[in-house]
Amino acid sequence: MSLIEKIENVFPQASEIPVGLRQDIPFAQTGYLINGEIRKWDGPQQQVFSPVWASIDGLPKPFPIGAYPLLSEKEALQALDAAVSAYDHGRGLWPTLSVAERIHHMERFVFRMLEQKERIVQLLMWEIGKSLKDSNKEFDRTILYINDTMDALKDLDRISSRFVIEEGIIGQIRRAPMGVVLCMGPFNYPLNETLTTLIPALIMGNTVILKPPKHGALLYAPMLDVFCDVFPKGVVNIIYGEGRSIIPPLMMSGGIHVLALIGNSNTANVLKKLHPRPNRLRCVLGLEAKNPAIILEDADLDLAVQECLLGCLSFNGQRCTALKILFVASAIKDEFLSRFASAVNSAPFGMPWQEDVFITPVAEKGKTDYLRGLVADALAQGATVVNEAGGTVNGSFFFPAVLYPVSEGMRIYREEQFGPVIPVLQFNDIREPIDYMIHSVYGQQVSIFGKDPDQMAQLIDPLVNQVCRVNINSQCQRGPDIFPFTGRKDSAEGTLSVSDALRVFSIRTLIAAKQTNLNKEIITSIVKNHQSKFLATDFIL
């Protein structure tokens, strides 16, 4: 069977979908969580279709997998009222718990979440078309992140459990919560990246409103009971619906203290402007990127091709950390292109449950039309598709297209494609890719491939002032989660790593007193009798 024929037959018959993966499909989600109560919704619902199409009578069609509530402004403001009440200006139960007590709640949450792993993973696979293997990895990585966050908070609290005496002033410096946090995650990592904001926000004592992503909403259904049972009422509120309908009222209320958004910069800019008290709003934003790879003349081509393949096409390139444009030294351009095109066409593609599948259908509705438009624009301006069948579309499936030569003026040169279209440029002078990065509106990461330490060093020094991570002979990526994850320019605001996230969702606060006998007696009494959870020297093991 030819490559084109394989693409034309990529979707299975409905009867060929493994029975074990069709449990509870389609799944009608009617619940949402407000003020410690799972409420039932009998209003309008959003129908959910998987990126996986099913062939019926030889015709592939979108496969329905469920529906979720389309709540209104009324329910959104009810969630806000619950979160505001639970925080109660910092006087609520949750923000006044000790660190050890909040950690205990989080340990229970992990235990209960693990019980729901199979359902969460399957819904994740169905909703966004991520391979079953990678869906399992996303779940496992999320559990690891939560455990690492608890360990990091213990370390932070141990450091804070001592007193500092300076210039006759006794002080104890700890971190306190900010207030009500609005969390919105992305469709490409709807579990992991959403919880990398929600978990540190919670564990630092904030209350939270979670709005799941449009693609990746159903997977939160098995978690509603978990959040409801583990956390005090109003601490976690989960609402569904059209973002344009339910999010602006929350921001305009002025009741949101922290906006945690991983998504689009245009959305972030609009929401920030809606807040009536911008100086009271803290923003934690993970936004777009156009991460380049620079393949130098002396690069190990086997390594460069493999890492660029992973960097460009892991989860179909639907990652902010994906490599989205490749700069190749002119002397090795032909050999690199030949090897890279061959590697792309050799990558296994198919349905997400198939073993070792690499390329799967793209998640967003209308995405194949957008990607096809990028390719058409590039071809009209002199580029060619260098890999066989590149850009071939079948329903929600888009076979990766390698474009060369790409030049300024083409849409793909600047636009973040967020999908399997790979632009390649040659360069004669290393200043060309550097100038590209200088003039880019994004500044997240870059990958450099080469062997000469002197040349690498000369590139590292200017590039660290353009991006926040320089990868040597490896693809761009987020992890390990202890490393800082952020960006310059329009790519990010705030830093998300295990320890940085604890700081970004809290503020340093201290108790201070002059070193007098009276103050010493007061502090000693409070600490000795455990009268305060903030002013304390308890040491968490």
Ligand code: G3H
Contents of the next structure:
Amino acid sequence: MSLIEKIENVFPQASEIPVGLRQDIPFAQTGYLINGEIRKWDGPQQQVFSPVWASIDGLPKPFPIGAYPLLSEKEALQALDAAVSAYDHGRGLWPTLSVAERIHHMERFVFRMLEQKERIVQLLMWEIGKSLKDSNKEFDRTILYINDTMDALKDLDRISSRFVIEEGIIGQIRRAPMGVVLCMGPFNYPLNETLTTLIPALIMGNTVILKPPKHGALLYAPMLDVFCDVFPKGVVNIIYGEGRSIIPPLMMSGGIHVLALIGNSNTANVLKKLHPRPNRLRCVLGLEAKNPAIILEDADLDLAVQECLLGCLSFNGQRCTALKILFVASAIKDEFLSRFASAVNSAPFGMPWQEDVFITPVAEKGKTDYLRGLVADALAQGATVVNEAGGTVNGSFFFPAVLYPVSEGMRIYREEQFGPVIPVLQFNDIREPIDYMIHSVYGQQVSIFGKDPDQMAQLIDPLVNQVCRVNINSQCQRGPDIFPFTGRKDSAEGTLSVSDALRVFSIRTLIAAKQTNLNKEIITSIVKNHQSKFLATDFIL
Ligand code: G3H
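Which structure goes with the form predicted in complex with the ligand, now that we have seen the form predicted on its own?
Full assembly next; the chain just shown is listed first.
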């Protein structure tokens, strides 16, 4: 079969989909979680179609996989009321629980979530077309993240369980919650990146409203019972619907203390402005990026090609950390392009459940048209597609396109494609990619490929001031999750890592007392009799 024929036949017959993978499909979800109750919705529903199309009578069509509630402003505000009451100005059960008790709830959450792994992973695969292998990885990485978060909080609490005496003042400094947190994650990591804000927000004692992403909402259904059973009422509220209908009223109410959004900077800017008291709003944002790779003349080309392939095309390039533009030294440009195009065309493509599949259909409706538009614009301005069949579309499947030579003025030069289109430029002077980064509105990461320590060092110093992670001879990525994950300019606000996230969802607060006999007696008595959870020296083992 030719490559084009393979692309034309990429989708299975409905009957060819493995039975074990469609047990839960289609799945009509009606529940949502507010104030410790799973309420039943009988209003309008969002129909959900998988990016995996299926052939019916020889024609591939979007495959229906379920539906979820389209709640209204009324239910969103009920969720807010529940979260506000559970927080109760910091006097609620959850924000006043001891750290050890909150960790205990979280351990139960992990145990119950693990029981739901298979269903969550399958729904994840169906909803966003992520390979089954990577969907499993996303689940496992999330569990690891939660476990690491508990360990990091124990460490933090141990450090805080001591008194500091300075200038005659006794102090005990701890981190306290902020209030109500609104968590919204992205479709590309609907589980992981949502929970990497939700879990630290919760464990620090905040109450939470969670709105799952548009693609990646069904997978929360198996977790509704878990959240409901494990956490006190009102501590976690899960609402579904059109973001533009249910989120603005929450922001305008002034009741949100932290906006945790992994998504788009336009959305973030609009939402921030809706808050009536911006100084009371903390924002934790992970936004767009246009991470470049710079491939120097002496780079190990096998390594560079392999890492650029992973960087550009893991999950079809639908990662904020993906490599989104490649700058190649002119002396090796031809060799790189030929090897890279062949690596792209050798990458296995197909359906997410297929063994070792790498390229799968893209998740968003209309995305292939957008990508086609980017390619057409570049071609009209002098670029060519250098790999065979690059840019061929079949339904929701887009065969990766490597574009060369890309130049300023083409949309792909600046726009974040978030998909399998790879722009390549050659450079004669290293100042060219650096200038590109200086003038970019984004500033997340860069990858540099080369061997000469002197040249690498000369690049590292200017680049660390443009972005927040310089990757040497490897693709850009978020992990390991204990590393700080952030960006400059329009790429992020706040820093997320296991330990940084505990900080962004909390504020330092302290007990201070002059070192008088009376104060010493008061403090000693409170600590000895365990009368306070804050003013305490208990050490979590
Ligand atoms: O979409 C952005 C993600 O944070 C990327 O994470 O580098 O682990 O794929 P990753």
